[in-house]
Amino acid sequence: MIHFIVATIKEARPLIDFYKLKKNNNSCEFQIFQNNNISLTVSKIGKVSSALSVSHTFFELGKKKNQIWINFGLAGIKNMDIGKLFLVNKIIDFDSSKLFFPHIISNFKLDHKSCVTYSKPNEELNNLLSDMESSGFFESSSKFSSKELIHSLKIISDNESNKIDFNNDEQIYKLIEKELKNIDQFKNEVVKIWEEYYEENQKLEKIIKSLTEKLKPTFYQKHELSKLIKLYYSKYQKFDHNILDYSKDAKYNIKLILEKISL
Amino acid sequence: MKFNVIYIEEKIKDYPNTKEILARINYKKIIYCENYNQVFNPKNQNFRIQKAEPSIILAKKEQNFLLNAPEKFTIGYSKNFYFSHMLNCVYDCKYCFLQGMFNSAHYVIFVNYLDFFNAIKSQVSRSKKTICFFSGYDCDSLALEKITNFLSFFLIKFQKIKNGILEVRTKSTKIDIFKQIKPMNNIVIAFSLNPKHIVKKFEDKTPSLTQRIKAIVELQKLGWNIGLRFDPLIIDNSNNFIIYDFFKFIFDKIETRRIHSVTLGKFRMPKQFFEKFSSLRPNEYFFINKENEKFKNIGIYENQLRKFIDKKKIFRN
């Protein structure tokens, strides 16, 4: 799945209404929209907010390690065009000083900036990109997925010059509309990645739930049958659960899937 | 070779060799860090990832330059320690423990050399017995020298020292610097062979067996010393005989007299990084334990070698 963590309504509206999320009304703490595919949390400003309405959408949304988790939003810089897009390659947290360096690829066709997180909103801007959120964001979301599927997508929104007004909902959503199409893309390149390495592990994951909740292995016994479990899906390249006994406990199951590898 | 992004730490920015070496790299972007651990050590990367498309991150080495090797891993001296100047590898050998042990796949290059340098000739000053260091442990000694330009520098340098021996471990044919200098006899170019379908099977992205072979007569006829590395040796399904093949096939175009040692070892792997390993290999996973249990019986291929080199010459990892 893919998560998108947005700061604002105003922010998120084009994105919801491009992807057709709907509302999940279980989410009480955070507002989440989602399609079968696509979820969107409105995190509220700030990168202690953006941190937690990772952690929510991490927990409400299934628990699911190594998803792709993409952080949107507006952000200001000195000296470039209004309605620019960019991709964030290093994340500095201007309070701690921590760095954070996203996996950037020569697929990712967007021109990539280095993004301050501020506290407060930063009028002095400089040659980076100012914001509020992502180093809460992407530290956040390091504890659920792989650095290479989390990434933050900045439009600008002011420079030295210009601001764009933050209360005319229809001049921001035009402003994010623009680039629907290239924030999409960048969205399918990071899904190729997922789709290579982590789509086959999400299957194994299924079947290595569902035998754990049928046989009750012990604590060491699961983490046996998960490894042995891998082992036969890349012997074979698919999981027969007939070649299990599921009358039998975990450890007579154990042995059944280690002759069929023959270790 | 092309790369999207250069990580460079902010402190060696202005090095020379940071200049010299940018300067022969193709790339787009630059983007500076504190440290090289910032973005060569958080845990959550995934290496095979990276690996696509690794970067490149410039950084200086600031302590630890030698370790001390292995207290059995030897080529005949007593005292043995090995550095690396990079870390990581262009190739992409399926068995390779670098995989388990770093958690990014990116080419870190310490731009520092003379310090390491400088860390041997303080060791081998405090010594009357002769030291071995090994390079290439953490990465290919020579595989990216067109880059990095290390050996170029170090060569020359370690020509003064007197009871030292340098072993360059390699699976490169790009032998060029050899062919550029005057044979020395205390480097020992050292190349890691593997019987032909093993190199095609496990070891991707590297020079053939027979390339291999050439690169060695080659710098055999130029007057260098060679180290022949069957560490590990990958037996996969070939009996006895398909070795001793592999071994003749070697030994029938090579000088065996100017071999200056022969390494035989199992594949070997920290149980902490045979964790990570099989989560990202799970079927090199299932082939690396079946072939554990074939090796029990390394004798065997001792025995092997002996037909074609003399023991003394033959170590055992």
Second form
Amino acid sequence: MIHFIVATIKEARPLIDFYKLKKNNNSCEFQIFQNNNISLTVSKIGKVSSALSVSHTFFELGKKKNQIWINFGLAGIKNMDIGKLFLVNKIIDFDSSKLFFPHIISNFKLDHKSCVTYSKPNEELNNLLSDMESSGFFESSSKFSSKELIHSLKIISDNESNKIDFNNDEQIYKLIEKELKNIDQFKNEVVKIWEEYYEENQKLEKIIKSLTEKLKPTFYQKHELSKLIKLYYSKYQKFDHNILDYSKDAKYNIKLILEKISL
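Let's compare: the form predicted in complex with its partner chain is above, so bring in the form predicted on its own.
For this one, just the chain is written down, with no partner chains and no other molecules.
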């Protein structure tokens, strides 16, 4: 499932309409809108609220790990045109100086910018994106998913010489509406990454299950086998059953895999 986290209903409404999302009346703490494939949670403004809304969405919608998470919203910057869409490639938490580095989809033609997350509105715009949600969103969603599947998209709403009227719902709607197709195309690219990840993960689970049946490991040994197989697969992009000795026990074969990884 794809989970959008959006600070306000004004920013969320164009996405709700575009994806034909319906309100989930079972959710009390945060407003959640969804269809079969997409959810959108209105987090309210602020990094703490954004982080809490991610956790709430995760537990409310089935506690499924390695789903797609996209933070979308408006942002300020000193010298870029209002209405321009950016993919965030670095997040800086102003209060803690923590840094977060989302995975960037290099073949998708969308300009990248770093974003500074503040705990209160930033009146002194600079050459980096300025928001109040990204760091909380990213830190929280990283607990539940791989960073390849976690992204922030920001549309410029104010610069050093001009800004939109944040009380004008129609103006906000039209600003976001112009970029809905690009947002959707980006979402589809992340889905492709998820499909590749899922297919690889399925392969690994089959390998682990096969070894479990043959080597009859203890609970701890199964955990170690799982971890080492994933490391081996990451290094060699395959798993070679020939390195194992099925006449020996699980402990012996764990040592064999570890030695191969260390080469």
